[in-house]
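Form predicted on its own, single chain, as structure tokens, below.
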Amino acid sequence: MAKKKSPILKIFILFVIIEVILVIVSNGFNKQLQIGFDDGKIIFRNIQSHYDLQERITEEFQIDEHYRQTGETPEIYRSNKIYEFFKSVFGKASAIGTFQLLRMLLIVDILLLFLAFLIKKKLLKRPSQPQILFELTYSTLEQFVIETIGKDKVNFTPYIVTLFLFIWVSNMIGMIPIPGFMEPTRNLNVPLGLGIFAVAIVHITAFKVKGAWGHLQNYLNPIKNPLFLLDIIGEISKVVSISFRLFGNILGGAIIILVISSLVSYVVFPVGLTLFFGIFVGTIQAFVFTMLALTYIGVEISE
């Protein structure tokens, strides 16, 4: 007896067929398929259209440069006063981009606080699925903390969990189909700030464990450590490495999704790309960043 195809597979095949037809009929970027009514008649025709992929990338990832190139007068929420305020604080070259970044960071923070409040309020002896998922995440990261820096340093777990969840939510939020939503981590300022903070935590911890001079003599005592300059450069490279890894992967994934989506008219293939770059790569990068921060702490206090 032949096995019936699942409804999801049928829907996917249908979308693939529609996509292929649209790509063939639309005849590339120079034509756009128009379906509708005109003077009471059904129309099904190709019309001339303009699509500049480079312009679209600039608009998506360099919004202030886009306005400079087009000569348009930028506004924020249809208000020139808000734009003028951000321009006076952050400069004309980054006013709108900074506003969009701060808005997304605020949304991420509110979302995390809301989730924390909701989970705390709904703690049950027989946990719900969200509670089980959160407890699993917390216990897994706690185990990593114990294995890396010891059971006596388990108090680092809240920091590690918060770091992971913040980066993960920041990577995921760009998948929400709301205009203007983007991943804060695709802006270099966010990964760089997280990297600087992570390395600062490393040295603050080392000060507490070794004492001020016990830690600083590794970098300021040429007799004990003749290659101290290389160690200082190495600490700077930690910030660059951990930050640019996260930034490059998230930004690169967003650009690839935009380019491929443009090629196939935003119908079929972006679903798979979003699942890969959004969920898989976003989760992996959040985990890698968190584990590197934890490893830096472990290496420093174990020396």
Contents of the next structure:
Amino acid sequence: MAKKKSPILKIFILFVIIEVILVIVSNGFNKQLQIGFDDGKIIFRNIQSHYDLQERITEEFQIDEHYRQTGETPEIYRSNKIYEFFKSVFGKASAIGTFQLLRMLLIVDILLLFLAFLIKKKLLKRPSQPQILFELTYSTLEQFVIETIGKDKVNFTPYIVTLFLFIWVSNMIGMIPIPGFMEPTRNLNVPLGLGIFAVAIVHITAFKVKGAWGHLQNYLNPIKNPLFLLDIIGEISKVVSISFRLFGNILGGAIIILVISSLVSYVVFPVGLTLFFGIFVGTIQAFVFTMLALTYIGVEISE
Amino acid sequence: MELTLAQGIVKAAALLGAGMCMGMGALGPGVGEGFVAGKACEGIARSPENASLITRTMLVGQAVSESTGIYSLVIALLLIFST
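Now show me the form predicted together with the partner chain; what you just gave was the form predicted on its own.
Starting with the chain above, the whole complex follows.
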């Protein structure tokens, strides 16, 4: 049976090939390997590994702490005007982390804007394949919005789609094996900002729908709502839960990939792990963040 | 780096606490997510035409019930890396 390969499978295979090539080129084999005969077995191993695992994790996830322990700023940051500016604003304790985070956020934003302009430049009546992909994303999420908060509130769709695409691209971009690339969502500040923004939008919508006093008396009037203190705490815990979920998933996945790939000394590429923790968990968490933001809006509006 | 005895005890207790935190914190989400997945299987078997809706709801519910495990992961990481 000659079955045509689906385009998703083609993209998948292309992605795996590109990833393997990039891993080999960028950081897979740049450590020198030698063959050892120590235990009677032929093994590949690193000639010199000047980092142990703890230092490697510290360098990857707390880069300012790492450079404070080693006591010197790396060469590329020393004559960098932008780094000097961050150092004067944020202090020496978090300058490199802020620099890397803002650089990755800028890359994600530029990527999204570039894609948007690229798609918008040739919109066709009979759509091309990338246009179908984006229209499919938009219409699927629009259907979710209509199902959750009703047909008259369909103008929330651009916010929801933007949230989904931003978090998804942020989770995906850490898979590109260029040194210094990381997921922006790995830093707690980004999910916390997104979560505060989502809950703020929930309350602004509730103000618009129910009026100022109609909404505020849920939190301030002890006669109408005797458990108003619990509701106030509940609003704070919404922000904490929605942002820590995204942050913990991405950070945990990144640490697991790092630890296991250092167990095999970067010889066996962690492609399979990246496929699970990068693509699967990243997509699910982006979807869940979006759906929860939508559900919070729906709960506030419907009552 | 050199550790004094008191610092060593604190470090050892933090590592032990991180292990116990992860182990106990993984119990609840495991049971909960398995329960949700089993119920979703029953629902799909009963009405296969609603499979996409059930799967979507199942994923959101699993992610919500997973969050306690994620909290324990964050606490374990804090214990390991910040003491």
